[in-house]
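Only one chain is included here, represented as structure tokens and corresponding to the form predicted alone.
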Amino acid sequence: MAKIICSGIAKSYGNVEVVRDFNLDIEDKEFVVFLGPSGSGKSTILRMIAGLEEISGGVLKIGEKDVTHLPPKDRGVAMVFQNYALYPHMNVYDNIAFGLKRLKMPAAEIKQKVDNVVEMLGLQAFLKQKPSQLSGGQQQRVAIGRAMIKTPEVFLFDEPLSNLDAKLRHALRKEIHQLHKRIDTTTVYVTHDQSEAMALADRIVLLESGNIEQVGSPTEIFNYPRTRFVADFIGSPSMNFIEGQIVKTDNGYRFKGADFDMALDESLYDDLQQGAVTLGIRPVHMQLSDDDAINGEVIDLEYLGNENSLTIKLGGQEIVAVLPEGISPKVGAKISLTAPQDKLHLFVNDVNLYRVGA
């Protein structure tokens, strides 16, 4: 078993606390992604799990073992870095086999293990080449192979695709996902790229300033963001936020903004009360409408292939709507939009009132 248990983990540099009271259980064979902006603490936490950063407080367990103060070699982990960290003077075979040779493993056993890893990663044609003769994606596969050869209990990935172009990132992301299914090893993956997190994760841990903002499956975090930060960070384009008031009428609750108002289904929210509120609507959930509509002026249109992204002036602000390809109003046109009731989010003091599972 390679369950990871983080209990009250903290990290300080002098008087500067960068991670505080981090608590998380990662199940055996689970693929967990640490996601967040630069400076959120995601790589620092990963490096503490790896043993590359000293833990200032708390307890870290891998399996049944307390590894809080153990060196990296005694933790049963393997790490893949952003910059590949390959030995430039060694060919692919020797780079992958290096760790086993240091353990003085018999040559025949090393060859068998390398052959298995190389076949899995599709590197058979590159065994005699040096890193400088490989593409970025091929180099990263070699780095993954070098980590795999140790048969670790835990795989750690620190932004492994950030140095690659978009097409190669997408291809290698699929390979990592398929590799995880084959080797079935507990995996922790760090990225600032939400598309990577959404594609790879069993669960996402969204971090900000060393704190957990939300933990959940990609579906949960996208559909039920607990805070305005989560709602804004997840999704592309970002969620629209419109300031207004909740007003109770004889016919129920309504949201009133600067230039429109719309009905609210109170069964979808917790503790719905009159007062100031921020309405959140994802661009992909907006629809053309004549009733209960948000009325604005199209000020920009981006053609995205099978859909169009419209920037709309609404009172004193701009919002974005992503509509099907066939809907392409001209710049300057007046447009009316709405969104399904179950796609409207209400934030009070940056906390989402939406009832999860409503």
Second form
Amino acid sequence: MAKIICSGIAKSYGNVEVVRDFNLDIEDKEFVVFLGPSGSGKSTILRMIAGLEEISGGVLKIGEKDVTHLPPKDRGVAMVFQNYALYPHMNVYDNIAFGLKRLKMPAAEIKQKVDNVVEMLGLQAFLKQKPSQLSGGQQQRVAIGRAMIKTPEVFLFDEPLSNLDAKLRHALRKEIHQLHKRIDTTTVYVTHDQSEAMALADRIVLLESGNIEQVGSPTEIFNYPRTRFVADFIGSPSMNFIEGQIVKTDNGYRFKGADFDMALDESLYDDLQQGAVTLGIRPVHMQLSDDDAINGEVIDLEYLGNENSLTIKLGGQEIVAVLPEGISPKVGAKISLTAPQDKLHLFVNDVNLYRVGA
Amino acid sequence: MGEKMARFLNFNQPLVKIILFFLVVFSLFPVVWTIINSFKELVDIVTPIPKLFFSPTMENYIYVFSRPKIQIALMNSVIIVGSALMIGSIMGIPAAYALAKYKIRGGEDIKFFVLSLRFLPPVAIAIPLMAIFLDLGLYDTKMSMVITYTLLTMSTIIWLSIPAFEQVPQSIEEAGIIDGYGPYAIFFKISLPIAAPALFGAIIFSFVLVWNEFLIALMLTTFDAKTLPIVASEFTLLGRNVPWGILNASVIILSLPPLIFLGAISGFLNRILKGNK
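Switch from the form predicted alone to the form predicted in complex with the partner chain and print that structure.
The next block holds the full complex; its first chain is the one shown before.
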């Protein structure tokens, strides 16, 4: 049983505050992903949980135990690093067994445990090899084995797939996902790759300059981004943002852009008021329309296989729409687009007015 | 760029081969000549026309090794250089590790100070040391030479070992911390073995430095603690007839240990580099 409780965790280097007042409860067996751009403090927080970085303020509990100022070995954590961090002078077997040797465990028991882990990760053939003789994917598998063997209460991953090529990244991501299901250990995973976060997380913690922007399941974060930052960061291609006004007419509220306007379903939003607003629509939610439409000119078309990504000039800005393969207008053609009512996001002061659950 | 260079320096081109051949001859000839002469009798060396065919003799070597002076000097060199290397390594390597890995107040100043020891001309070090050792009654003892040479080996080893430890990635040490090891275990079980090849180089380099050292030894010893370079140089002062054969033999004896060590390290480095491929 290992719940992680961060209450008011802070980190500062001298006078520079990197993280302040970080509060988060991570449930037992949960897979939580810290997602954010570089400099968002995600790795710093992970390293504080690991015990590699001193905690400047607040309390950290792992499994009901206050570990705020305990060294890593007393926290029950295991960690996988971005650059694998294998011991280059030891072979695969010794790399995995190194942590157990400290515990003065009998050699036979160590061998038994290493064999189990090695079999689970398919590393049997490499036991006698040095890390430098392995590929990146194999090295990271060894690093995962080294972390697993200690049967930790908490698994920490610090951008473990960043140094791998796209295909391998995909494969190993799936393995980590399945592994988590099998060994059922509380996991904190840091990445800057939103697709990785979406694929792996039970819950995503989206960070920006040391602050939590939003915590939620991947679907929540994708469908109900709380702020414009979240909306922009999650989803590929990124959400389109169109500046405009909310105006009240006899037929209800409407969004007025530079040269178009469209109806808004009042029941979907909290506190709809007249005034300046930013309309957000994901490219994948765009569809062709006849009326109530965003009218623009196609200036680029990328063929993506099962769909086309269109760049459209709209007034002074460019927006992107991802449409089914069949729809492939010529560059220069006029096009009319809209989106379903429940896929429209309205941001006032960068906060989404969307009523969650509506 | 690299490829262009490689094409330019194609070792199969005849011209390049010829240039390389002359470079090798140019740099090896004096050494070869010394070796040849060390096996000649004096008459064969001083003939106006160099003799390439002669009956080789071991007499020069037998003479050199049978001299008590040489035997003592060889022992002195081995003891003094060996001790200075050992103490310099035992103290210098952990010091370099601390400077490389921990943020110590004044760490940069310490690094510069260590380096600055090597800026001074040897005479500037030798004169004050001579005064100190005379006062302490240590002048012309092996102890004073060990102390002095330790200053040289330690500063060289520290200076060369800092980059060796800086190249050990921080995350590998952190992996050790996560695996539950303390700072000493991490030094001995992780950082030291990873940095070992570079540290070995640093030790060899400082060995060559003190084994060949002449000026300080000349000023700090008069009789008991003379090292091999001093005694070997004294063969030139034996009289009007310079004993060339003996001189050549002693030069070879003097040069062999550094050469053997350099041979060892190049073999060692080759193995390491191949192992990492």
